[in-house]
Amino acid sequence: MQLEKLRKILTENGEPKFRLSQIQKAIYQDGVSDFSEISTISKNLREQLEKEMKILSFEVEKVLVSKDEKSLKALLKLADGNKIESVLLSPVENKWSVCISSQVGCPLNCGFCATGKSGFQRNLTAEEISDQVLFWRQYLKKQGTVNSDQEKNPPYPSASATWQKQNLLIKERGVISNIVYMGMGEPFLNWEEVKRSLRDLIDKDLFAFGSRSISVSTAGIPEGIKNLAEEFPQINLAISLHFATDEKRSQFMPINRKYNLEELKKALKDYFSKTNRQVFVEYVMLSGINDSEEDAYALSTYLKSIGNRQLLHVNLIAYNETGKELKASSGNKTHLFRDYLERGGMSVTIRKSLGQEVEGACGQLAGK
């Protein structure tokens, strides 16, 4: 939401200072999606705000929900016509994680990711980033069994056709417990806007999330890792590693040609020295490419060379197919890979995959 515009309107109307706090609480914490719903302000002010500004910086084109209602994906249309996707997942009953985008498309063009195939359009603003969380908070606020009135007047008019076709709402109330910058784009290539959005998310007068409930995932931008350590040392860091040799990593992740594994190692050593915080290492399992015993040995060797092994945790991720070129490793192969890492003293988890049904799992977001 455009806070500066809101402040200006309130000031021009001679509203008392506490009015801003009332509106912020209603929108950011209570999940109000329309100014007309804010009962603590006058009818005239509600009508003026409805006329002069919008709460969200985008329109909701459609929302897809999996059959078990634990995975949701929203297609969001920005003011300039560009589109992004945002995902809501429930790995634990009534607890929700929001996966947010930081760019329209992505410039990194990783070979296993659908986002990069669509190219890069632009960076998102801080408002466009944090509004994704705001939207899902509103969505959860409006959840419940769909009734006839809601079918006629869906919560998001721009999604009307989809809403009536799919009859979608979450049946049980839940709360957003985690936020992950793992959607479209590389967060550290849009650091200034990402930084502003992080500040809003942890601001006690706005979203009021704890720093440790937020994670930022990077393909390995050393300067970004340094910035996160210095400015947000309590926010979680995740590294999209996926390959433990420069040859393979450069083949599938062109960013490695600029920042190779040695550069990434140096950045992580510095990160540990400043934060002493755990780092999550993301590793997508690709059949016949990075899932052999030799690959497991290379990964274990590389991670041990970083030091602070107790602060490194590997997440093995099932590849979500985005084309015919690559295939996911079998369950047996993934378990053998995990066992090898564990025998080498590494902390490792085979991460439960959510979102495939709505094409909202890792690597599947394409803004369409």
The other form holds:
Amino acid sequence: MQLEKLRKILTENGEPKFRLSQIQKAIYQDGVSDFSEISTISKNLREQLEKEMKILSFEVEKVLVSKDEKSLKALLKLADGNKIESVLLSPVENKWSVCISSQVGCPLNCGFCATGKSGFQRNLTAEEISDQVLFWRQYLKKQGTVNSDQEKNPPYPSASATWQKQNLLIKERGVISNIVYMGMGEPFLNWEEVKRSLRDLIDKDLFAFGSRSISVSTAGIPEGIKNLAEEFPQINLAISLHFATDEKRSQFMPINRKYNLEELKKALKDYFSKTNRQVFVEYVMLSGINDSEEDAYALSTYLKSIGNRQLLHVNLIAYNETGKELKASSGNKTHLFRDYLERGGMSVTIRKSLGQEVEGACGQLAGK
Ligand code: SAH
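Same protein, different state: after the form predicted on its own, show the form predicted in complex with S-adenosyl-L-homocysteine (SAH).
Every chain and every other molecule in the complex is listed next, the one we just looked at coming first.
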């Protein structure tokens, strides 16, 4: 939300100081989606705000819901017509994770990811980033308190499941407990705005999330890793590693030609010395490409060479198909790979994929 504008209007009106807090609380914590619903302020002010401001910086084009209703994807249209996607996932009953985008498109063009295919359009503003969380908060709230009018006219067109059924299910399903910067874009190439959005997310007067419930994922930008360590040491860091030799990594992730594995290692060593916090290493399993015993050996060797092995946690991710060329590794291969790493003393989890059905899984976000 345009907080600056809100502040300006309140000051110009000569409103008392607490007015801002009242409105912030209603919007950020209670998930109110319309100024007219804020009963703690005067009718005049409500009407003025409604006329002069918008709560969200985008229009909601559609929301796709998977059959099991654990994955939802929103297509959001920004003021300049660009579109982004934002995902809501429930990996654990009663808990929702929001996967947010930080750029329109992505300049990195990783060979296995749909986002980079359509190129890079622009950075998102801090407001456009954090509004994605605001939107999902509103969405969950609307579904939890649906009235009979809304039952007939759901606020957003939905691709599957009836509105009523969704409502009943989601109503019992709790709140947003995690935010991950794993949508479209590379957060560390938009650091200034990402930083402002992180501040808003942990601001006690705004979203009030705990730092430890937020994760930022990077394809490996050393400067960004350093900034995160210095400015938000409590926020989780995830590294999209995927390949443990420069040859393979550069082939699929062009960013590795600029910052190779050695540079990344230095950045991680520095991160550990500053934060002493756990880092998540993401490794997408690609059949015949990075899933052999030799690859497991290379990964294990690389990770050990960073030091602080107890602070590294490997997530093996199922590849979500984005084209015809690449295939996901079999379950069997993935288990063997995990076992190999574990024998070498690494801590490893095989992550199940959510969101495929709505094309809202990792790497499938293409803004369409
Ligand atoms: N640019 C950042 C943020 C994007 S996060 C980064 O690279 O970390 C998106 C995550 O999904 C990354 O870990 C990315 O490597 C992974 N990913 C991309 N395409 C994928 C696919 N097709 N299947 C599974 N994971 C994928």
